[in-house]
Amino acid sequence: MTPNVRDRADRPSRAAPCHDAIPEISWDRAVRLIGGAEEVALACHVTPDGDALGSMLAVGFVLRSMGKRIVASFGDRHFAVPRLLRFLPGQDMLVPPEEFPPVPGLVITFDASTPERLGLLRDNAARAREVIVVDHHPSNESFGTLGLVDSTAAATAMLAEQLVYRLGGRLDRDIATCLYAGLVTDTGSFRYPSTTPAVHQMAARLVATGLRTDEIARELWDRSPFGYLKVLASALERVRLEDGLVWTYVTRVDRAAYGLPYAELEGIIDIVRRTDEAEVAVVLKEDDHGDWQVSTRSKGAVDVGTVCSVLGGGGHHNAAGYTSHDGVVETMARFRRELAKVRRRSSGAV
């Protein structure tokens, strides 16, 4: 079943959140730009999570039903959909970065707070005539020519759903699967403080299409190769607790011993963050190029989004990240310094 973009009488516009942070004039301009384009290039952030890839594919379904030529991608040097997300429908829309239009007419980005988060597609987007940015990160740098950005939205998927409706589309099982993956990913399966009544209302709309939420949950959280357990054991063996901060790291050598792809490391931070004695959790993950991808979490008292923004990344108050080109020792030293500054400001100290 595909969305019927012509039957606007069936469009559940009242059921969708209004997202007042985005002016109506911006939504209207986005619809006009998309309506006037023959080809639309879609891009999400590198190493995509469920919110980035799910939001992009959901909108891609609607655009394709409108008769648009669709090209969708993300700018990783080793282009591959993370194993945990291979259940998402619509992946026939995806192309590797080298097949992305070099000078696109219209680009829509999803869940990317900065141009750098587009990776290899950054220059393509910079050359585009129009760039619509769909995002919910407070650290968004307002790049592009039109921003559909609402930092109060729990997930970019909430904005993608609104765009689906405004383009005249309706939810079907494929679109809902993509949006639900984004919603549960960025709300921690409805456990994070961002889980509002609007989040549950959206979930109800998506589930009403006939989703198997148990199957989606199993794909996202309840599967891993045996090597993950071995790498996790190494990370937990190294874990350190110091002054309300718990942290550890995973090297390329750790992964290579078990043939474990980098994308399989995402869940380690959720185990480390459980530590009762720590307010902030950090996991350093060495990628295939020798850089350290730093994932951070806070239980609420510390704004790790601010810390990561200073260090070249970004995110949310309770969940953020950045890339470090230094070693473990220097990376953690810089993080501690910036963390101390944020703690002093939050406590009112000079």
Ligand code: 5GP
Second form
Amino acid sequence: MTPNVRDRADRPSRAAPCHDAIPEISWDRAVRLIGGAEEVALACHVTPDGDALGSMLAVGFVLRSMGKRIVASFGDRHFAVPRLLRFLPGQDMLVPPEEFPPVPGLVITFDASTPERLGLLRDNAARAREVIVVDHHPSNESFGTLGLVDSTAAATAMLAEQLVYRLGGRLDRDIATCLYAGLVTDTGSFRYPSTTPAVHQMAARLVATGLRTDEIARELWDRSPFGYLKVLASALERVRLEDGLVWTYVTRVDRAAYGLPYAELEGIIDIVRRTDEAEVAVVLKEDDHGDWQVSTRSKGAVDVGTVCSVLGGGGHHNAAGYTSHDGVVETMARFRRELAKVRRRSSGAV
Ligand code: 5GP
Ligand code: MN
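Structure of the form predicted in complex with this ligand, please, following the form predicted alone?
Below is the whole assembly, all chains and molecules, this chain first.
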């Protein structure tokens, strides 16, 4: 049965930690701003993951049911929904960044910690009259005109769920599928320490709509083109372990040999980071323009979010990233230098 969100029993408790940090006055203002807008432009971070795209589409469904004109987009130079996320409902809401309103009245951003994460849509958002920022990154820079930011939330999807309810929306299977994709992505399938009781309670509300958790898991993690295995093999062939750091890289030439899109590389870090001997894992992924996206993971002792912030990116304590315009050798040299500083600081603090 579809939970009716107007029914108090189905609403998360006011004390739920997932939104403690956001004052009521901010939620009220968000609801008022959205209520007063005829058109709402939604944006999530570039090369969206399940949390960014899922949160955006879930809110998009509700806005559409409220009779709003909406556009939803993300600012990649080559606009394409990552294959892993094409199963998400609501793709018809998406437009390429060129079709995003140049001077929007109201923009809502999802899972973006800085304006830079909006890529090509950064300037559109800068020109908007109002920008509501829905995010859970501790590194969030408080951009926009209204922040719905809670770094204790395991996923932006938790805040998006709140927004759905507060707009008077109800969970249906489509909205729940989008939110669930965000929740499972950002909690590593309920494995990361961010997996609080509130996360499982939210999952229960979503699953109660009848969504297929098995199909979602398969779409997200259990399928890939054959070329992925070959590219993964190259990455693992050159993997290195040095002083608690395990790292490797994937070039665009590796991918070109199998026509493998950049977005297919997302899961490689999850294989590399399992290394027992390493506390930090890094995968450098060359995009189609020759820039390197650096994915980093920590088992907890080191704050890779700090390391990546210093290097121009951001993220969380245990998962963070940044873009490097240097080559592999130089990128890793800089990363090691900053990692050493953060390690020294954290061992000094003990
Ligand atoms: P991933 O390695 O999966 O691409 O990213 C891990 C985490 O780091 C995500 O939470 C993501 O939002 C953040 N992140 C990755 N790349 C960047 C970046 O270039 N800038 C910022 N600010 N955060 C990033
Ligand atoms: Mn997220």
